[in-house]
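This document starts with one chain, in the form predicted alone, laid out as structure tokens.
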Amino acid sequence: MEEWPEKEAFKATTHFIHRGDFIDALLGVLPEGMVKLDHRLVSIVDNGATATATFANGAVVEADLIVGADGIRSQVRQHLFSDRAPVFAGEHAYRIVIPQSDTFGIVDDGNFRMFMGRGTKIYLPLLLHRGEPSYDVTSLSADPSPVPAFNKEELLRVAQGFDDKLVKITEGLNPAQVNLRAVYDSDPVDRWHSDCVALIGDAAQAMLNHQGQGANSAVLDAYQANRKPVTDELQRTSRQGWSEDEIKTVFPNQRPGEIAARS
């Protein structure tokens, strides 16, 4: 875990942690055998005092409380709380973790880097102790396929006009390691829980990646009364993306040229 490098600008202490490390930390405190894989939910019934979940493999579970942490296409949400489908943002998101040595010095100072222009956002968050920044590109696309086919030439076209180092990073990417997804969020739902079923994370409040608040919010979402007004606002602002004025306000120490104005 590392401190956010811009803490003086924000007047607050924030920490980064790799998702893989965080998942390992959570799993490490659970008793052996508690996590069971290969269970795909097909139906859930709210009985009032208990809830019953039925899975594709034939397993049936009745419990005092069932927590639906099953993502943006949550079956728990669709069965019990809202049948509204996820909303396509008109964007594709490319993500890949690369060696720090492959960034041509862009992140060697440990600071977060963001480049923007013509509907494209390129982020390079870095965990120094891992030495592996994430190269994240979000670009406009009309293809709503949840898992589109990756086309390296298309990503190179998106990178053109930005810093030459970003183009070089893109040229060196291994296509087999790039994670490509169409970007979706969800409309706010009226409530997250009943007496025996609760939603959490993307199942409750899926939001676009522009604020970097999806996973953070999932950790904090245990209390609807406190959290729902916050996540409703985060969902709204995340749909707006970033403007150059907002970047200058939020990152006052941003050096000239790091916001790529493309014409």
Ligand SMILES: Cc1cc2nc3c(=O)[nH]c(=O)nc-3n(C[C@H](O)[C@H](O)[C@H](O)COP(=O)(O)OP(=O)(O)OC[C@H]3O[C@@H](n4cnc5c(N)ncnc54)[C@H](O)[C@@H]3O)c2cc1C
Second form
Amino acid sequence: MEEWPEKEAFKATTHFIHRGDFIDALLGVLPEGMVKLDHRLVSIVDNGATATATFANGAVVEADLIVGADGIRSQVRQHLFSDRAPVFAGEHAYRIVIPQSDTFGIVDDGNFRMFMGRGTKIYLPLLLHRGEPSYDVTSLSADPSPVPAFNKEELLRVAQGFDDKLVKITEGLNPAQVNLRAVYDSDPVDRWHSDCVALIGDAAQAMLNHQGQGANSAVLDAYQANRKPVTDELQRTSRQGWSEDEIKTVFPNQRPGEIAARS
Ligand SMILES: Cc1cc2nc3c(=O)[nH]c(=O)nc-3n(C[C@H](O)[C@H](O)[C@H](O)COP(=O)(O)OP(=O)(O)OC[C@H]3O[C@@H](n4cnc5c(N)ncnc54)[C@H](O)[C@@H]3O)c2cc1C
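Write the structure block of the form predicted in complex with the ligand for the protein whose form predicted alone appears above.
Every component of the complex follows; first up is the chain already shown.
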């Protein structure tokens, strides 16, 4: 993990860590056997004092408290708190970790690089603990498939006109290592918990990726009273950058005042 920007100069700092490394770190401190895989939740019932969760493998669990940390397409949220579907932002996000030696020197000075234009955002966050920067491209797309098929020609078209080094990085990408997702967020949910079920993370408040605030918000979310005003604001500001007309088409369920249009 590393700090950015430099603490002395900015009096505040952001920590970067690769998602896989973070998950390994969390798993490493949990007792053996605590995490049970292959349990896909198919229904959840709020009984008042307890809740009952049913899984696709036939397991049924009744508990005093169930925490729904099941992401942007949360079954817990859809069954108990909100039937509003995730909202497509009209963008695709490409994420690839590449060796520093494949970056043509573009991050060799140790600085985080951002390039923007024509609706495309390209970031190179440094993952110095790995010696491998992440090459992050977010570009406009009308295809809402949650996991679109990767098309290198399309990404090359997106990179054309940016710094030649970015074009060369794109040309050299190994398609098997490209992680591609359509970008979605959710409209704010009024309530994150009952007496026996709580939502946390993207299940409660999925936001667009533009401020890099999703995962750390998930970690901090434990108290609705403290956290909901903060994540409501992060959801709102992460949607900034659309014009008034685009907001009407991209976020049709938006309540008045929830998004400030680009000035
Ligand atoms: C392209 C992209 C870039 C991003 N970049 C950043 C960034 O730079 N910084 C940042 O902080 N955040 C970023 N985010 C957001 C971040 O990924 C999320 O906010 C974070 O992963 C949310 O964590 P979570 O645990 O709530 O949900 P998830 O990480 O989505 O985990 C949910 C888990 O629940 C499981 N699950 C789902 N349904 C069921 C079911 N029915 N039964 C059982 N299990 C189920 C899933 O398999 C998954 O393991 C990005 C997101 C995207 C898409």
